[in-house]
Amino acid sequence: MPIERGLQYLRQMQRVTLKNLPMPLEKTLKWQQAHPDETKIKAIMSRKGPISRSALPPYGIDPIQAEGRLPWILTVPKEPYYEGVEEARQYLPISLRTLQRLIDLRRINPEKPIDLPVLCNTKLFSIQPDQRQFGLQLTDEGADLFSTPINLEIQWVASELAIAAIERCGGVLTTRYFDPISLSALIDAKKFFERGEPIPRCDTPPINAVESYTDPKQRGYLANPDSIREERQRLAQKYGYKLPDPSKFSSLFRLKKDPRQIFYGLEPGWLVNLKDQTILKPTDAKFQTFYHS
């Protein structure tokens, strides 16, 4: 019968394995160029040039592509160039929500000026001046929750909404620049005073930051006070709130540091002795001129 004859043929045939399968078709020319075999590599490397003389190829040149002398850096996508990225200043963010929470938990006293030493004493911010970190920047997260009038000194402001949230409650905001030497003293004031060094004077901002710290819109500490009052009024009209009467400001909101001063109540050049609880002041006119120039 045909069925039995077919089954007999199947019993006599050998099983299908990799050895009795037909050979695949030849690879295309494009595939052969992208996957050269050992013979082709040896043929390319046996031509004239440093590779044929068993010399190392120049840095960035693939031995297979050595005939065209194509550097490796040209075979990969282009890397964008960021000019001045190594000199850019970084600021750690602090939101209005975090600031209001610190006030509610009584970790910050709103009845005193709030500056960088006060915020660093909360142990929530670790500023590293050697990593190009120049302080804190205020963000507008939680602007609708902030409700405490304060005198805040910060290094950078992310948006004008954060400024409006501070001034809407009757507070005062100032953006201030500190050089790395002054920052090292402000981050841990106790450790700095224990070293027995005089309080350094704060340097002026670099050229690329002078425009920001003299801008009344950013509430820069070097800006004209009359221009700042005009910008406060303009911002109040824009966001629809009423500013308090300046004549009714308490002494808290009138406190302001000198451009060379880094601590409230302490002048540059003074030496604080924590053990004896005394302050040593320079009497030489040369030192006084240097620290206040």
Second form
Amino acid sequence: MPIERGLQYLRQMQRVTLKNLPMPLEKTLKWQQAHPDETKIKAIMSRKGPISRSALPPYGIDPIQAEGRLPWILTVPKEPYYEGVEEARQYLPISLRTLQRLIDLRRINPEKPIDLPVLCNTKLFSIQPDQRQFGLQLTDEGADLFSTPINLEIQWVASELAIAAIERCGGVLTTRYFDPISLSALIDAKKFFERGEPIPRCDTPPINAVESYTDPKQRGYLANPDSIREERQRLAQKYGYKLPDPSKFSSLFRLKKDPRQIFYGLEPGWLVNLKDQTILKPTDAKFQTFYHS
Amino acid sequence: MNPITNFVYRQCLALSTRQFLITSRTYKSNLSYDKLFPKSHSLDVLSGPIQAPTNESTGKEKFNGFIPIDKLDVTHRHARGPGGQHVNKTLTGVEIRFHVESATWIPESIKPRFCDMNHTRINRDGYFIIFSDETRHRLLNQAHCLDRIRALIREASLIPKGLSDEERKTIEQRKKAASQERVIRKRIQSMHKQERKPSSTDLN
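Counterpart to the form predicted alone, namely the form predicted in complex with its partner chain:
Expanding to the full complex; the earlier chain stays at the top.
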């Protein structure tokens, strides 16, 4: 550094340290390691490998640390068509054909409301709540054969034809959501009562299911009854049948569960004692507010 | 606190199922239907007011979309095409007939145009016939027939707008301009051809 400049710094600066002065950097070892020379790089780099052959992998993958092997993130294959399979809800199918067959063989009584426990008692379906199975769905096979009016409560409907087939005969269809705890109570009701647990309060459906359970076209249980009536009329005109006279229905056809209720006639919170043929009901205020909320 | 003392011991009589279901033990939670839909006209799905048309439109008014199914003659017939035993045995084809003149649900203003456009579907006795065997299900074929009937009625009700005065003027102008250009081109072409011929004036 020239002498005059140095003296100028001494005059003007408040403090003169090694770090303050604009001197060319001393190339410490630390700096040299961080900035290797081109010749040095060439000496370090291998003659083989992706860098020397201009075949670098995409960004984010370190070729040196991979040491000739594929990095872990490339060894695991991607199957994007299965995305969301762990969270997807499953519904076991029941066709209109099997329903009609069960009614003809008198395994199901069509005069009473047909529910999930009624269908599970036929022992034709094994629903497993821990395998992400949420109940039964109605398929449209046998739509031309179906000919009994029923009050049916199912968990999912995929086709409009199935809904039309039931309503054409003068029946009622609702789609209803049950959370896994309620489902395990419904699948084997007798076993559940023998467990000695109070009847659970059914949860509201998850966010990705709310849209379909509030849809009148799916006859969702949370849909506006006015819109459901419109849809019934629309289907009757579309498929060419006449809706039956509402005064001819028995009161059992109009029976509908509350959104928190699981069993017909039983409230959540009640404890059913099959051995002594009694029902125990909670009287404490906190239990009552919970089960009525 | 002993949890058992919180419960009330109540005897449950041996009631029949029907009585059990109907007795006024109506449980209402915070999500009951009268709280979710306080403004609905009727909470019953089976009976209540509907906005969609439930009666046919009488002859003079516009077609409101309602087709009275009682007045249609629906017959099930054999379907055509491949399908083996199922298509041979089951009657999945659907034919719908109705007498056009006596159909009160089609507006009178549309009927002549409707008969004109679909004269191939109307037989000598005046019955409109339509047949469908597109699908394997009878219900779906019936829906297909009704859909086509509705589409044909709509086609008959649409009257073409026609050209306005301005549009007619522009079309005439364009025609004139095109014909003038054509005449000019013809004359130029004929001049070319005349120049090729030997002319009568000798260049001696």
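Numbering follows the first chain given and starts at 1. Keep in mind it's a predicted model, so treat the numbers as computed, not measured. If you superpose the two forms and keep the largest set of C-alpha atoms that fall within 1.5 Å, you have the rigid core.
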Report task. Compare the position of the CA of residue 11 between the two forms after a rigid core fit and state whether the shift reaches 2 Å. Result -> yes
